[in-house]
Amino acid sequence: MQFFSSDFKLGILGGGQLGKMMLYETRKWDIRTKVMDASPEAPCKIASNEFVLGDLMDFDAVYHFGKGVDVLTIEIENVNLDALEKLEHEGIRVYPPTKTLRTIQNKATQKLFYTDHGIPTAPFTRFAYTSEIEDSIHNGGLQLPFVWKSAQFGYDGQGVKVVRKLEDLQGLPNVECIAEKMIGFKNELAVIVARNTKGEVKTYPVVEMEFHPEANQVEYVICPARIDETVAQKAQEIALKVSEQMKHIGLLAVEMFQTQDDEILVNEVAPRPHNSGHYSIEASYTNQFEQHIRAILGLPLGKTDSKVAGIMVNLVGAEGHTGDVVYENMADILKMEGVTPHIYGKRETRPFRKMGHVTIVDEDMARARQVAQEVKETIKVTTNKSQ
């Protein structure tokens, strides 16, 4: 099939920043795109060939959208899977496959998949409702502290809470959930695995993630991870095993814990381009968004090595600011060497909302980390109109 400068149409469900960065690559190759999102202000709106307003969880909206494209992909997991399944049965190529998405979309199902396939993960208990947890604690079935996770629709720090005492359960939604044992870890790591429709597989280098203590969001992604080679090797092997067992097509970001005694436990996965791979736009031979396009179109996968050390800093809305966004001190960070900001196109900021990211590249990792710190301390995402 001719993909380039032709009538071929790639459909993307979700019009956020991941889709926007995917569209950099489709435009580079002149691949026609059609995007659906529920927000008329979606970042993808200006960059796609066609933009459709629609609810990603609505069967009819997703089905009718999918009937008008040749290949359908996602930039967010929370989409109507029954519609995708029907499209697959009718011959539309859907990547990642619906079967993979069914496993991943529900965190309880995802965790059971790991235990069933011999993939190391933190011990957990599954609950039909949050309200059942208190009884389990009283009966000695569950020990404090633990991490509460909503089984569905949690992302970017939403739907996750550390429960240290009974009172912490107050205010949590009464939904299907898991209670996961707290792991004393040294590092949070991630490996992105790419698999194309022909079965070719490649992994990106292991990255290290530093999290914001309160927002449960990644603050820094560091590539390569500052870990021992044997640990990196183990992380790569486990990520490949997850990919092999899930039979995904496209990208799979595998997030992992490195324990105090250097065991690797899988935390969770995302079947799409991921925050942990944004550094690749500036630092890699083939960035993750181009790689995703290559994979779902059955094209040869690109080289995943880094050209240079890369650190990514998330730009999130400052606390206490909701409204029209202002990026303070942008000129100051642009003076720094090796610094590239990416602004996602969201006009309204709110506390901890992902508004953009900044990549810092340098041959010297220590220097890149130092500049990343300066960037973090300099740029502010506010609503301060006096700037």
Given for the second form:
Number of protein chains: 2
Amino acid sequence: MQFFSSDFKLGILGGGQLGKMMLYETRKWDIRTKVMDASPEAPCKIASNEFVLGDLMDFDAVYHFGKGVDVLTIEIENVNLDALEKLEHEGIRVYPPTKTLRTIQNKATQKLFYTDHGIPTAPFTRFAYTSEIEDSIHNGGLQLPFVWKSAQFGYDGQGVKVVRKLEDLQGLPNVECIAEKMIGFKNELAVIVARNTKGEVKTYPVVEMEFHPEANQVEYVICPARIDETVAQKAQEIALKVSEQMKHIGLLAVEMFQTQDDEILVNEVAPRPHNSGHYSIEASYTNQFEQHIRAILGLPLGKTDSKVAGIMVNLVGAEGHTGDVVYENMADILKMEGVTPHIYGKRETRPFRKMGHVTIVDEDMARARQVAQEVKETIKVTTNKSQ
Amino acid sequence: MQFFSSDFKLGILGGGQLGKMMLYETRKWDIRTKVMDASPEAPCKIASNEFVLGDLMDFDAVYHFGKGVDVLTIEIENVNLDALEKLEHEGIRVYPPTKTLRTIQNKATQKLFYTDHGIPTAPFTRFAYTSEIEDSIHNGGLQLPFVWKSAQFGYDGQGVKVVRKLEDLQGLPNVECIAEKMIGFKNELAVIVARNTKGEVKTYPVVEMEFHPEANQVEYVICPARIDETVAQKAQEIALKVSEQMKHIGLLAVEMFQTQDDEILVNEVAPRPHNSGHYSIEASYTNQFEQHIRAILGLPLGKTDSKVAGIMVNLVGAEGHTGDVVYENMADILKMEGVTPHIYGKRETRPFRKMGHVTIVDEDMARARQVAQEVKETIKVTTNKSQ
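With the form predicted on its own already on screen, would you show the form predicted in complex with another copy of the chain?
Every chain and every other molecule in the complex is listed next, the one we just looked at coming first.
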């Protein structure tokens, strides 16, 4: 196995919390890594074998970084694709492939991909600029309410807004965007599909996501989703279909809506380890980060079943607090059974900023759900120095 | 929680594979670490916030290292105890305490501790020098066969030899040692006890260890041990008694024999994460490394139950191979369900050298045991470059 030798080097674009969790796995297998990130305080600065400061959207930075590795992967999809394409042509193994990333990076292109490939998704209209939307409403081409999404850089809850009246459009950036029909849904679901370089494919169980109503950030991810088996099967099938047609390598996290009529609509995908799979570190036979590494290195995929029920709670900055972070009541949640906090290591908190996550595992889902609620109500991400 | 701040620093003496696995947990909680090891190629060189080259047995090196941290712990017990004692007097929190380490570091002292405290252990005789043993046999003071153990530096299967006839004494170092009665035992068992700075105590389930007959290294660690509940309870009680009397802080791995009459005799202890607890990374609610960190930082201890059955196989260098290591058939074991290899990252293999371990987890113990056997028969640690 060449990967377990000092000659081999895995490159990771992005040195944030996802990269950090990926590095637990490369360390476990003694795989040499080289990470690039624009921040000198990136969590991956330690634990990687080599750390390079660089702008992920800069052609030269990405190209030169990529030339020094054998396999190149990402922890964030906003990277310079022209550089990746050139690297691919020159024989660097880039996973996910640039083609997959091109489809995904632009949300309008991603939505068109679904409609072109017969994958169910919410109806939408594409606009070159947000300023064109008002006309379209006046002309009757578009009905209120809808969900406005910027086509690019929509990561982490930014770039999405529910537009209920014309005034809601004010303040939105005048960029390429889509207006998506609002879907009345029972649940938001997600399925992570792993696909290795040899074409082996495995899916993780369907998870259920509960969003914070205002911040548009996931509050709980629950595995397995508490839904009918037939709905779960349909979600798995659709996720597999997206996976097959996107021809990704590595992980593909497929986020979906379960409508009131139990239809499944694909919302969006991410071609990498994903927030909806963090529960897997504590709950699954193979966690998503190890699985991603297996997939891009062409190793056999691991078992995706869960050992126990898993719930993830995002740790986000409390409202009214900006500055040096303090985790209040940490010892109280550590007293609860089956609770594992993950602290991302960001120095400063601000309202709704993702500062970490907590996983709750238990043989019994109802008990896990109760503990998750207690965790949520107990721990606070603030700036209160008295703690 | 002061530990989750940039002002706090955890020091670890020893930067080997145990330290490396401890660092997964400090990274998970964003706890700043400083590690000292004598080898510039120590696995902890990356992933620690600061790495210091230094001899763990050198007073000055240990003392100066310790002055720069808030809490000091170890991943190996062969460290300079005078330096630790001075640090303790000067207010550094040293866990395990120096007193515990003094009792444990010398095997003769450790054995006397058991007899002094009414803890069952195999009968033994202490010798200032190995050369005194032969006289003792001739005088009838000692009967063959027995187990010779050097009093100091007995880590990792070295420093122990079964003496069946006088000639077996040849070649043994002429050092302080003990001659221990050979025990006819059904099983070798171990219990890990965690004790935090506030006196909270928890035990892990009893594990069963199968040793390689020649190399005296563990081949399989099986959790839970396949023994009667009454024997398991007795082992837990004795481990707790050792823990209480040793007044350790952090983990204490208590290795025991289950005799033919189902008596439990304490063999030896280690005041740190231990090979017999590696299964916990994949099988337990709280893995031993996180538990050690919780204990020494005075955090509440985590649940010690298992999610699933766990078996650990040590990956040791194959006989006849010395040089740059190659892991043969790695992809084949990754195909098996519930199999997680851990590669320690040592460049060179030699016969019986510990190069890593593999954990096998499954809901069903019998199936886990079968897969463990297959793993053992499949993977080879060699120098065969053709792989």
